[in-house]
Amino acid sequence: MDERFDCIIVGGGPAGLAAAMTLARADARFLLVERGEWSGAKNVSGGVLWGRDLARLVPNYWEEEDAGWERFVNHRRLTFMDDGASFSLDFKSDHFNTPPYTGLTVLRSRFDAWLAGKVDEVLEESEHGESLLATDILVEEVIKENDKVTGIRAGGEEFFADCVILAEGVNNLLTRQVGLQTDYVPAEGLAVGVKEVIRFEESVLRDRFQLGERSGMSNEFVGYASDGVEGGGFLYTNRDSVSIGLVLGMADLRKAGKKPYDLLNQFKTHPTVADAIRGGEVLEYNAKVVSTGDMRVMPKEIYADGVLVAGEAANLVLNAGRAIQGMDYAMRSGILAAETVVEAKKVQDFSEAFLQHYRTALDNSYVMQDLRGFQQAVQVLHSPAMFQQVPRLVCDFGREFFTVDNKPTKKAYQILRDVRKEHIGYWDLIKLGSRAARAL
């Protein structure tokens, strides 16, 4: 086998294996390097892969029986919590039935482990069998000649390769390495995600949540689920187990001296949820580092000489409101990166200025476009008021709407006035309303 390759891939999650498959399919030769056992050993738990770029990798993934995914998302909804109480907005329609589908619950040790397969069976039928996926390695060091990168070392061995893709995840430091991420990033824009995985008979898993056969639901909430600290949590259910989890904000969490565990154990207590996991058995637990969105933390720059960083790596992450994105994100960035590789090898060009085409196409994608366009979104969700006031004055108004008491029944007016009375001034109602409807 050569020793050179064409580029080398640094992860194998969604971003690294959207990029291994783009490359296999444009017969470049291309190494993956994953430091876990297999790609997926790292990742316990899972959430949703929004979008349809699966079905551009795998085409009509949909029909094959043991495919890597759970359920197709076809049931949305938002839950507003105070201590006793809950108010949903809830969304379900039949138009999310049809494949490709726009939303997929996927545990990632088993979604990594199939997609991984999935390249390998691209490379199989390719007629050049120089590229592979190498798990079980760590990377240990990004190899430059001239500012340029050039390769990397690991296992005390180097590889070499015209191009690197970083795609690393959110604990970047070869990115950091390179000088495209700055030594520290500000705790105000990461975020402390805990979940849990946990099993039910199938069968019940659907009666509880009204299920079909793969049809499944993502459910947010806001407020008590994060008791007071910014964040909020999420359930999404899989085939036979649900993942449920807060994303916190670090530095409120580490302000308001609160362990994450701790406040996952008393949401599952809240009565809305405890109804919802009633019998289940916790299978998986894990906490790591997520963005939340603010493109203050992202890399100065995405591309440089013989690089290019895609994924967490990047921060691409966006906790706006209607959903959490990033596996969504990281594919798609993982695929520009490799079409800008391709490019590269065309005319044999991988100096800084022709890997600019990356930023390019990246900036024009919905995943800039959109981290963009809601950063004011980023910052309206992440208030104080949209985490405390506002879920207490919904449940409250949830309280009393649906009382029915033998007494002089209230306009619904007449009590939203009365319970935003308790909760927040006229005024800071509307300018919190007005920005949020332009954010959003």
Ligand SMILES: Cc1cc2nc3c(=O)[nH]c(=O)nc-3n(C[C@H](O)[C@H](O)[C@H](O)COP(=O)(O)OP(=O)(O)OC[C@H]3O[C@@H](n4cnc5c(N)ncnc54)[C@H](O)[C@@H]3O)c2cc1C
Second form
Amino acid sequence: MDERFDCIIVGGGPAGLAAAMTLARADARFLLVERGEWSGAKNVSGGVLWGRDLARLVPNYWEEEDAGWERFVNHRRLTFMDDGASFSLDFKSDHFNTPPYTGLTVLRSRFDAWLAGKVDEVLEESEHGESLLATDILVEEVIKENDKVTGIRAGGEEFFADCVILAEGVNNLLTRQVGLQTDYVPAEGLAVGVKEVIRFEESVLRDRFQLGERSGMSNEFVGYASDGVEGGGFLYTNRDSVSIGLVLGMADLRKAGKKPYDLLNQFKTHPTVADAIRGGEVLEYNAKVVSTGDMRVMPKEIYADGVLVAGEAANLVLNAGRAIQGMDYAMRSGILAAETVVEAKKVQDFSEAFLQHYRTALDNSYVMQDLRGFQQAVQVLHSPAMFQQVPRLVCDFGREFFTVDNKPTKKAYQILRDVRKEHIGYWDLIKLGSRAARAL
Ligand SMILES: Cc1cc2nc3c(=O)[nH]c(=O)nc-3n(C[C@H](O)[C@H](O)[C@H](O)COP(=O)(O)OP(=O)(O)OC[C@H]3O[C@@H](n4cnc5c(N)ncnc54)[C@H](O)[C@@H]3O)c2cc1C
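Could you drop in the structure for the form predicted in complex with the ligand? We only have the form predicted on its own so far.
Below is the entire complex, every chain and molecule, led by the chain shown above.
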């Protein structure tokens, strides 16, 4: 095989596979290199894949009996917790029930492998058949000639291309090697995710969470879940298991001297969570670094001569209180990067000047609009009051509001006034409330 390609993609996660599918459909000749034994073998997400981009990549994916997703989300819950209580905002709606769905729970080892299989199917149908998904190979180095990226070194061999898409995820060593990201990323810009997959009989799971045949629930938690450490928890229903975990600010975790796994164990003993996972069997445990969505730690640029950076390698992740978004951003940026490569191929121009179209496309997409628009939310959610005082205040309010005893009943505003005094100063609450109202 001629070892020259139109494009080399490093990484077979959502960003890399979205790029690969886009190139495969455009009949471009590419090589995707993934270090895992198969795509997804080493990947971790909570995880809900938000948005509808999967339908762009695999039209009518929901019609396939054994597609790689678990359940579509039609039930969402945000839970505030202290050590004994939980208070939830709960939303279930049939508008979520129509495909293409806007939220899919996924287990990455299954989902990524399935998506890679779909790319292979498109390649098999294509006339050229010279593109390749290669697994179990680590890309050690990016090759540069005269300041232009021209290929990669992997498994002791060299491969060349007009353009390289770096979709290597959060540990973006190659992005650093080409000089697009500084070597040092402060701990404040990173979080640690820990997660367990807990298995149930499917019928038990469906009864317990009131699920339909393929419908599912996503539940995020704030407060006791992270025990005073910046961050929060999640519980997502899969076909016959739940994914439960925490995402914890790395700097804060270090300061508090706490261990992620101890916090996860503690979270699992909370009465609300313990009831939800009772009788389940722990199948796996994972831990992984994840970006916080703070744009100050994004790479300096996401393109240069002969190279584009997509997905979490470009720190495209956001948690602005509604959902953790990373896989959808990865997919959209992978698609946009590949579309730029297709256009560059038409004019045979892979220079920095042409590749900046990728930056423009990403800037104009919902990804950068959200990241820019919710930077203040990222800051507000980092403030200790949001994961300490506010959840306790909400739970104390719930304790009084929902308790019917043989005593005179307080009005809601009186309860709020009294519990507020116990947890946070009046002006602090007003300031936080107005910041949150503007930011979220
Ligand atoms: C605990 C946790 C919960 C999360 N929950 C959610 C969620 O609910 N929803 C959501 O949207 N996002 C969630 N995220 C974030 C999401 O997982 C990531 O943002 C997303 O996976 C990024 O996709 P990617 O393709 O850019 O990178 P990755 O998924 O990390 O894929 C990168 C790929 O590159 C490969 N690779 C890396 N370096 C090399 C190399 N040198 N050579 C060859 N291959 C290489 C890796 O093996 C991997 O397959 C969560 C993350 C964590 C840790």
